[in-house]
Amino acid sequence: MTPETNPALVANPTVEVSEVSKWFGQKVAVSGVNCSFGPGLTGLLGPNGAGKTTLLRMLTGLTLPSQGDVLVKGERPRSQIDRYRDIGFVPEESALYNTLTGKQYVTYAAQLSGVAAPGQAADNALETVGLTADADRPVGGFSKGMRQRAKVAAALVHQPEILVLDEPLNGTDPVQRAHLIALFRDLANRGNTVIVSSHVLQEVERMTDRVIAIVDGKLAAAGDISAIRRAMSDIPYRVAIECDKPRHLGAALIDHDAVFSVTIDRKALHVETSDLSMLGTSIAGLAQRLDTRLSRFAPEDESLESVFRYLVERR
């Protein structure tokens, strides 16, 4: 299949994942996932136990699939050592060495990537990630939330053009997550590709559209997040309707073809609809037959918590 027909392959991909495979004795971490990615931020959806870490270590070179095969800018890591210059890495672990200071810890990094002038390119990745003032701390006595940052700066200080992040955002505040997030979004703006491993639905959601979502090793589902709604055929939309005559309304929606349900609360109808668009056409003219003032019409389950929800519950 092409780009233009499985939402799940990009054109101009740097990452390809093809019918890969991964199982540990008896036990079956990824099973025949076919996906790409390339330049901009792609969301790896998943509940714990899904699969995700394992996909990104054969990404990043880490493990070898059991079964099919993933390129990197169109070559093995493992045959080909310099595709790891390509690759900057976060895994979800907090394994550091703890006796380094942030400076240290950053500049062996860079070091190992062969990276020219390591202590400056540790400077400036600490100064990205807003390390700079802690950079002579020494990395055990970081809470969570620094030592996140600081893996952060470890995989940027080569400048590499695929980033691949394991639950980057855990045990960080609001205000360095919404840092974090604004340099994941500005590295994907500027052509990098940004692969962003996240069990915390609202915090993929603003920061991208494309969602890869696995469950149970397999792929569930690929696409920005409207587009995968939309595919859901099989269950209703839910929407919420907001006007100053609801029972009058709602007693009109029950016979609209297109409407399954209607219920009323304090402040909105909420209508499940086998086709939001007719439902979306027709409503405007429902509402000045029967003298009643909308004041809002929002599909609810657009979001991709109710999709994932909708995913993982399908299993």
Contents of the next structure:
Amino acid sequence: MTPETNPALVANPTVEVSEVSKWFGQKVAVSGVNCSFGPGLTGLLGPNGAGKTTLLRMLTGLTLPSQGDVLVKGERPRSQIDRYRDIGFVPEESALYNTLTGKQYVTYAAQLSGVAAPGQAADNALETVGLTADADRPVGGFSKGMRQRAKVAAALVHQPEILVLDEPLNGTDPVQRAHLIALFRDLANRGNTVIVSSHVLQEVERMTDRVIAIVDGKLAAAGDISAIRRAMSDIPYRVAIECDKPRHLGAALIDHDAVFSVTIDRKALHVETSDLSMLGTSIAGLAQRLDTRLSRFAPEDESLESVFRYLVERR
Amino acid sequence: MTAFTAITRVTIRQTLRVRRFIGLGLLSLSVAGTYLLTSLGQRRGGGDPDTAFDIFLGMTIGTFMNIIVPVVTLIIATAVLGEERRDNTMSFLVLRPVRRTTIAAAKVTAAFLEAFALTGMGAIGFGIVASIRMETWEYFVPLLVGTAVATAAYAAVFVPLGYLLKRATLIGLTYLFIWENGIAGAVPAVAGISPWRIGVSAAAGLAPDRFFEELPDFAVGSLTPGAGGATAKAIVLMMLSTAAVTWILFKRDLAT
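Return the form predicted in complex with the partner chain of this protein as a structure block, the form predicted alone having already been given.
Below is the whole assembly, all chains and molecules, this chain first.
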């Protein structure tokens, strides 16, 4: 497979994931994932528990694959530790030395990364993430958003070519989120490979056009985010409608062009539709014609998880 | 600052918390207090330097080297890698261009320095009180050296344990009970790999002959007194421990 025929692959990869699987006892966390990452920003998208964190840990060498291979600039990072000069990693979990101040924490990262002037590099990294004012406070007292930014600073301090970020926006407020997204985009525009995982589609949409979606440990979709959006538009939406004449309305909805199926229970109609907005605009007129009073019209299943699951099932 | 120094320093800051330092410091110094109380009791009963020596010997091998030093070292040494795992900082440490051997050596060194800061404090307190009571300072330096050697050897054993086992302290205590106080006492031939006995042999090598002559057999096993040999054994154990931790950092899943 080539990048031309497989959207999960890129032409000039810095990180290559070849048929990688990882299992923990009986549990398969990642199964036969084949993809690559190159300069620019790639969103690794998937619901919680999809295997994103395990995949990112394998990219960095923190976890070894049970099967397959991960190469960073052509080498396995765990056996070629110099590759870590090129990698910055922001883990999902806390990963902070609570007794150190922000400055000490990032300076420690710089020292371990072999930076020539660690103190100066730490100052620059803290300024980049907007933590200069809190640099002398212990990180143990930081808010969740500040902790995230401290981790980003520690990952950036040695100016790595490849930045791997596992849910970096968790716990950040909207202002911090916008700042970090701008930072990641800027790094990507400068030619760095930036891989950001998230379970929030809108979050990833704000960052990048290229997405790799993973569900149940498998590659569910890859490529341009608009293509994934299009794929998602095929999913039948489920809508609950409550009214005083459910049988009448149900019978009328069966003939509606955008409706796949209708089921009725005691309380409501459950409608599967291909076009939520079309149904929404026509339901009021239909109700008026049938002289029925609508008391509720609500999508039943909008979760990203169901969207992803659908993508996997239709593969 | 080199990566080795930076890791050693941060490890000590990460694991040496105020409450832990005070608690273990008091535990370490408790032997000096116990000796002082016993000594005062002896004085009222007409105790003399010979009796004071007997108490010193008994408490050195029975309480200090056998309980205080291993327990303090166990708690500190299992924490140096265990707390990296608990605090999820392992990724911060290992995803850097630092040799695994350097990380391992720094961890073992930090465990020794930190544990010896506490056991050494206990040895100094105990040594001062005992020397005054025995009316001789000839045993002060041997006690301190023996403590350093035993601490180093115990640290070497407990550092890998701290990463491999979630209940490392419990397993470590079981090891002390079964190995140090059971098997290694009953089988003199294995005394060479018993940190307690390595420490005692180091002290015996520097102390006046009387110390070794009056040692019970189980306290030193087949070892001959000698600070040099004991120190060499402790260094070898620390090197083996470094190798074991290096191997763990290469082979184990470091995310768990």
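Between two forms, the rigid core is the largest collection of C-alphas that superpose within 1.5 Å. Numbering follows the first chain given and starts at 1. All of these numbers come straight from a predicted model, not from anything done at the bench.
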inquiry  = After core superposition, I'd like to know whether Ile241 moves between the two forms (criterion: C-alpha shift of 2 angstroms or more).
reply    = yes
ask   = Once everything's superposed on the core, is Leu279 shifted 2 Å or more at the Cα between the two forms?
value = yes
Rigid core superposition, Leu269 Cα moves 2 angstroms or more between the two forms = yes
